[in-house]
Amino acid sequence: MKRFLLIALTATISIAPAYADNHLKQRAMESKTVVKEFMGQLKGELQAAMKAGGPGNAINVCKESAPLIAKNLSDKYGWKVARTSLKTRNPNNAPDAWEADVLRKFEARKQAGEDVKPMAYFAEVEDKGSKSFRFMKAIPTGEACLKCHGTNIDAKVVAKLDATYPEDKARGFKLGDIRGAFTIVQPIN
């Protein structure tokens, strides 16, 4: 009987890490789906705004629609869904310490030659006695992004950015740079 108990206990111990790893991967896949939903909604609204009135019109989408999309997804899934960056346009989107660390690691990964487009990171994190699953997906700077976030921005767009975002630091990006990241926090009960 002791031998059977020892074998059963050993099997339980070796299965636990595999379960935890699969559980985190499952949460990561769910997070990727939500990020894809966020990206799809935001991209659609940005493209429509650009078509209707150019880059100056798209500024309103980022200011008004993007936070609303994030809130709606947060409410829908019961998670915190947002965007952040090391160079924020809106100071309300500033990264917390964990997010800033991941964004710096993303930059190091990019410098080491990793493709930004699929770049993501996830971990189980404990903060003040509360556990959560955290996920971040890098946002690569695309051609359209450069019209408001690049180095050669039209003067009318600059004037609107200055009026809308007096603390704007989100300029000077080049094609393929890490513009920021989508960030998700899932509570773990």
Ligand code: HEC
Contents of the next structure:
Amino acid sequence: MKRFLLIALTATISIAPAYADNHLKQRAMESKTVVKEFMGQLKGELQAAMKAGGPGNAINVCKESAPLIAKNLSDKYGWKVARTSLKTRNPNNAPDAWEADVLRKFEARKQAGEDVKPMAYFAEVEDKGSKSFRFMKAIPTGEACLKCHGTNIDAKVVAKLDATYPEDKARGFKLGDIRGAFTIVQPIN
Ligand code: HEC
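Could I see the form predicted in complex with the ligand next, after the form predicted alone?
First the chain shown before, then all remaining chains and molecules of the complex.
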């Protein structure tokens, strides 16, 4: 009887963290799918707008569509879905303390040689008594991004950016830099 109890106890102890772990991994997988959905929609609209009228025209896509896609996905899943960065163009996208910390860790991981493309982080977080699952996925700076986030932006584009985003910090990025991250908050009841 004693032995049985011991086995049962050991089993419970070892299963509990594994269960919690799988639970988080499941949420992370779902988050990754939503990030792909976000990226796919935005990329499609951005490419079409660039083709139709160059970066000057496509600024409006980033301004109007990106927040709209984020809002629609947030409503669809009941999560907070957004983009953020340590150097934001729109101050509405500024990171909170937890996000800023993860973004700084992403920079350190990149410095240590890690590939940016699959870089992600997730955790269960408790804030003022309410629990949530938080997920972030790094966004690398690609060639196409440099036209609006690079070091050599066309004068007309600069003028339009200056007019729309007086607090723009999202310039001067180089190919492969971490431009920012997708960020997801799933409430846990
Ligand atoms: C046509 C110009 C343009 C191009 C090209 C462009 N962006 Fe942006 N980007 C913007 C604008 C404008 C905003 C501000 C959107 C807003 O008001 O929320 C922005 C915002 C962002 C943000 C949100 C954080 C912030 O700075 O406010 C991220 C992340 C981002 N861009 C990444 C990228 C990546 C990655 C690429 C390349 C795949 C890219 N952008 C290409 C214009 C552009």
